[in-house]
Each structure stands twice: as structure tokens, then as C-alpha cells.
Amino acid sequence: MTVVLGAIADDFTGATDLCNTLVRQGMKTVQLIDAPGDNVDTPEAEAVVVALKSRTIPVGEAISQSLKALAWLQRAGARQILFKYCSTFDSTDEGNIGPVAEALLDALGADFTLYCPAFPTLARSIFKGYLFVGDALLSESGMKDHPLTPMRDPSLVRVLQRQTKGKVGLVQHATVAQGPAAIAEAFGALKHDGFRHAIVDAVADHDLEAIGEAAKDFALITGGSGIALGLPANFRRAGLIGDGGGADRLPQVNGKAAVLSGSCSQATLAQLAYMTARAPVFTIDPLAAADGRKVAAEALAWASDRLGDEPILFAATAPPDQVAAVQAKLGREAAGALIEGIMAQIARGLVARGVRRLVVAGGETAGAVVQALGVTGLRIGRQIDPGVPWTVSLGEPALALALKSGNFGAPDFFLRAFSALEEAST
């Protein structure tokens, strides 16, 4: 089976989202964390999206991580490129989506691509340039406050013209909806002005399939997962994949089950107070950890004898007053890479004792969780929620693996995500 469409990613959550998002289009789907070798198995992939953690690290990091997974896929013969980030545009002024994305146009020896982070289906969408969540602004929404990368300019033209060295314009809604014809015209339109990025708005999901098609063409893509609806059915047209049947079919998996939560976001927040009441929680003390206590290795004891079929949950979920507490005291790179760790020793201390299914929440540490575990790639099956779909890890020991962005979910997501797992299986 030949890679058609490949991805890169700049967070793992945000990879396995877009997966979900090409699998239920019917795209048998691979998901490979950080760019692989050359020796890296592909199982029946139609497309291959490469989980970078890119999103908050250095932009020189940034881009050279991304380019090493462009060249990769361009081996593996991907016809088309698509940079994903969050729905939400998570950024700081200097990057890293913009550099990121001239980069990728540079190596590609592209003039011009387009930017969408909507996804209607998940309360993002995106008129006359502005980024809504829900019927917020994005600046008045919770993100205005994330502890990494706070929004607090709803404009993406303002935000990506900050970033990038090319000039940036933008198809409004009324172009949009009059459908591809109509959007590719304007994509052209811009190109002979001089712009070399397109923020393009979005309002329904039918619009991302429209964007989709007039930008079949594109050598380079980037946007949200919405923006790959789409794209399947571009290949398919062209005859150059099938016709889905099966795409999100996975091996059973049976073992002990955990949660590990270390998003700090508002979904988040909701789903740790749903499970508190109705499963034992462990809580980490970040501070507690920096003045030398070993927490890891206590959460591990505390689970001996609780681990079974019934998940548990290990949370470092906090509200934002005392995640800017710990920030101020120990910095906030630090706060993050210290939680992270102890969420990786714990994840392996889990899979040691017989946890074979996980949930995790949080791009940062759902990256550090399946890099601990050693894990190279994943099989996309069957969605949970709206972005969060059940994976398989590739090789031994087989794990399933929810890795949810901390935005998305229902209250009751942790404890529902065993259910849908127990009914795909059957």
C-alpha cells in the first residue's frame, strides 16, 4: 500500500487527533512519534502522520525537527504535505507555526500555502480571520491564560504576520462558501499580489471539505485536523486509494487500565472532577517533587493494590492559580519538564506492573508517556470523542493508548474511553 497523503505534527495529542480525523474519513491511517529511520515499518498506510513535540520548544528545534520528518516522508512517496497544530493556533509571537510552515514551503520549493485551524464539529471556527472557540473570541476563551502558549489576539492574520517573513492575506466566509471553485480562485488571486500565506475562514465542516478540494494541488497544507476532511476524498478521486472499508479496525487488547492526566486545561479540569468521585485518584505535588520527595515511586506504591480491569488515575491537573504558583516557583519550563518526567516513570512502572490499556491527557505529557514507553508508532482505530480516538501501539507489548489533547472531551471521557474500548473489541 503506497503513503499518499504524510503529516507532521507539532504535538502528539494533536497527531492522533488529525489520524482520527483521516481514519473516520476512511484513510487507513499510521501514526510514528518523531521522525523514523529508515527501517520503520508501515503497516497498510494510506497516510503517515509523524508526532513531532515541537509545539513549545525552540523554533530553530522546531524546524529542523520538522524538516527531518518532511525528508522522511518524501522517501516514503507522500504526494502531499499537511503541518498540523492545535485548533486553537498555540503559539507565542515568535513561532512556531509560521517559521515552521515557510520552512516546509522552502524545502518543498512551494510559493504559497494556507492556514486553518477551524474544526466546527469541535466549537473552532474561524470569520473575517478570527479564531472563535465556541461563541468566544479565542482571546476571552480559557486559552488566554494557558500556562505555555497564552492566545490573547483573536486575529490569526495579526498572529501569523507576526511570525512569518511573507506577507499574509485571507479568504473571508462569503468566498468559502460559494465552494472550490470559488476558494482556489482567491488562493490564486493572493498569489499574484505578492502573499505567500492564506488564513482561510470556516464556519462548518463542509467548508473545510471545500478548502480541501480547492487546495488538492497544494505541495504543502496546514491547519487543524478539521482541515484533512477533505483530503481523503481528493486521493480517492484520483484512484490512488480505497474505499475505506475497515480503516479503523484493531487488534484486541486486554490488561489493567490507567489514566494519566497532565493537562491543566478547563475540559480537562471537569474531567479530573468527574472521575475524583468515582475512582481512586492520585494527586502529584510538583513542589513536593522538587524538594527531593519521590513521588513517582510513591504513586506507584499507592497503585499496587488498586491496579485491575477498573482504570485509576495519576493527575497533575491543576487550576490555573496554583499552576502559576508552581511556575513562579520553580519556573515554568522546569514545572513542565518535572511533571513530565514523574508521568514517564510512572507510565513505565505501570506497563511493568501489567497496564496494558491508557488513557493520557495533554500533548506535553502524552509525548513524554509514549516516548518512556519506547513506543515508534501507532494503529488508529475507533473514535471516543470528537478528536480522540483509541490507538494500538506498534510491536511488543501491544498497548492501547487514548492520547487526548487536553481541550477536548466530555466530563466523563476517562471513565467512558474503557467503555468504548470494551465495545470496539466485542
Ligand code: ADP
Second form
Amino acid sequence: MTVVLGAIADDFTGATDLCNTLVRQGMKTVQLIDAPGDNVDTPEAEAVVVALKSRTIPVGEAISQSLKALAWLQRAGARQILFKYCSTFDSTDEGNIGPVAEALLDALGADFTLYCPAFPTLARSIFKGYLFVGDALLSESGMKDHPLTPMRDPSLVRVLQRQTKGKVGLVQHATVAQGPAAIAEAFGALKHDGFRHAIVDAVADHDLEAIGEAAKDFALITGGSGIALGLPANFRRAGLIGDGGGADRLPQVNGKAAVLSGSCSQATLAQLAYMTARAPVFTIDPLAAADGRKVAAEALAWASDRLGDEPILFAATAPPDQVAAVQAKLGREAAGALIEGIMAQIARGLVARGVRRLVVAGGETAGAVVQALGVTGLRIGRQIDPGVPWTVSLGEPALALALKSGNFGAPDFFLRAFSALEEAST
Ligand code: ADP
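Having seen the form predicted on its own, please provide the structure of the form predicted in complex with the named molecule.
Below, the chain from earlier opens the complete complex, with every other chain and molecule after it.
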């Protein structure tokens, strides 16, 4: 089997979320970290998702990184390209969604694409081109105050039109509800009228499946991870991929177990509390580290006679008042970078000491750990909780990694992850 679907995701945890959706639809999927070099091999993958960090970088850089990823995916055999962004369409008037999509269209020699960030499972829906987060318009949701991409206009047609040269149209839900043929006809009509882009309404998973089917011949599709719901069936109908059996099977990984927690979200705080009552926990003190204490070395020394089959945990995770105190003293960015550096050092030390099964909590934290470990790609396996699958790294030594962003996972996540891994590997 060769790669049939190539995806470019504009951030890391979003890429994992997409991989998870594809695997659940029965596609063998590999996630690559950053635009891969020529020497990267993705054995058996039917879908490859390249995870960039291009959501908020300058638009020119986002375009060049995306085009580099596209070139690699095309060489790997991808027949269709999916550009994945956030289900809240995180972007500014400068981009990066519109300009990246137009650059990809140009490079593919294609003249039309669709945009559908809807993800009903997470209560993101689009109606008459307006994006809703739960029951609120996008512009009335928490996204209006996002520090980097505040979303204050709920009309995706208007938002995208400010970012693109080509005209932006809309396929309304009344059409989507009539199914794939009607949707394809609407695309054709828009194209005929000189539109290059179409926002597409979707309020339920079956809408996304119908949209995916209608776009089976598109060179480029864009959307949130929900849009991937309808794509594997197209490839299966065309005989291009397997029957989906075993898509989530991972090679068995044996070795010591640990958890690194750098997220301070509500969910992670609950997971830390659960774990504290049941496993050894080392608390990372950012202020001590800022004072010059060798916190990573202390953590590894603490770990030496505690490491084994049962997980031990290293946590910087703290409640909001403590985080605020640390940030007031060190600065927000500096505190984050300091802790991420400590997590990276601990991760390297743990792997050197035989850890092969690792759970990491926190999107930025996970990025720092994966980079420190030199991981270039991940095979995606079965999900532990919605949106968080186990993965096994490409290359040697093979590491089982569960990378959990912020608010994901039930309180018992850290422990249950390890029992789920045993089932997933057999
Ligand atoms: P999430 O996915 O929950 O947003 P991230 O890892 O992306 O988690 O972000 C959490 C950020 O907070 C990281 O930069 C991390 O280093 C930082 N952080 C972790 N613990 C603390 C703390 N006790 N004080 C200040 N910052 C912290």
C-alpha cells in the first residue's frame, strides 16, 4: 500500500487529532513532525499527516513550509491533499488559512477548494456560513479573546474573503442535506460563476461524510479534522486502501513507564490529583529552577530507584494562582520556556534510563519533549480518550507516546493510558 491521502496540519495537536480520526475510519496513518526530509520513510502508511507549527507564524513562512510538506507528500504518492486547521478557523485578516490554501491550489494546478472546519462531536457547526461553538456564535465564544487569533467575525465567508484573492462562496445546509450529488452540483455551479473557494455548512457527522464524498475528485480539501470523516470511504470504494482492519494496531513496546505533565488545564489538574493518590509524583518547582537549582538532575536522581513497569509522574502542573505567581516573577514566556526545557531534559534522561512508554500532558510540553527526543514521526494507534491516541515513534528506539493536549482526558487518564496500551499492542 502506498500513501493515498496527504495532509498538512497547521499545529501539532491538531495533526494528532486528524490522525486519530483517520485511524478510526480504518486508514493506517503516520504523523510526521515538521516538513520531513527525503530520508523519512513511512512504512505501510495509507495516510500521512505532516504536523507544522504554521498557524500564527508570518504568512510567507507558513506558505513555504506548507509547500515543502506538499512536495514531500506528492513524492510519497498522495492522490489528495487535506489542509487541516482548527475547528474554530483560527486565523487573522492576513491569514494564514486563505493564503496557504491559495498557494497549495496553485502548486497543485487546481482551481477550486472547499472549507469546512465543522466538528459536531466537539460542538463546532456551520450554518449559513456562520460558525457556532456550542450554542454561541464564534464571535461570542471564548475565541473572541484568543491572545493570537481573536475571532470576532462569525461569518466564515467574510473571514476567508479578507484572506484570499479568489472569490469565496457558500454551499448552504439545505443543499448539503440533499447529499453528495447535490453538493457536487453546487461546487460546479460556484466554479462556473468564478468562485475559487467555498465555505460549506455542516451540523452533523453525516453532513461531513456527504461533503467528503462530493469532494472525492478534489486535489485539495481544507477543514478541521471532521472533514476527514468522509474521505477514507472514497479511497476504499476506489480500491486504493485496505478494508480498515487493524489500522490501529501498533508494534509492541516494552520498557519502563513515566508521565510528564506540563499542562495546567482543569482536566490535567484533576488527572494529577488522581495520580498523586496512586503513584510516586515529583513536583517540578519553576522558582527553584530559576534560582539555579538543577531540577532535572534532581528529578532523574529521584526516579532512579522508582522507575519500572508502573508509571511515575513528573509534574509542573499547578493551579491558576500558583501559575500566576510564577509568571509574575519570571514572565509568562520565560516561565513556559524554562519548564519546557526541564521537561525535555527529564524526557531525554528517562529514555536513557530505559523508559519506553511515556505519557505527556500539554500541547507545548509535548512539542518540546518530542523535539528533545529527536522523534521524526509517529504511527497512530487506538485512542485512549476522545482525541488522544497512543502512538509509536518511527526509528530507534521505538517509544510508545501518548501526547495529550490541555483539556483532554478523564481524571484517571494517566493510569488508564497504560492499560489501554497493552490492549492496543496485541
Ligand atoms: P496545554 O495543552 O494545557 O495548553 P501546554 O503544555 O501547551 O499545556 O502549555 C502549558 C504551559 O504552561 C507550558 O509552557 C508550561 O511550561 C507552562 N507551565 C507549566 N507549569 C507551570 C507553572 N507551574 N507555572 C508557570 N507555567 C507553567
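Positions refer to the first chain, counted from 1. In this text, all values refer to a predicted model and were calculated from it rather than measured experimentally.
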Looking at the two forms, between these two forms, where is the hinge between the rigid parts? Pick from A247, A279, Q65, L105.
A247
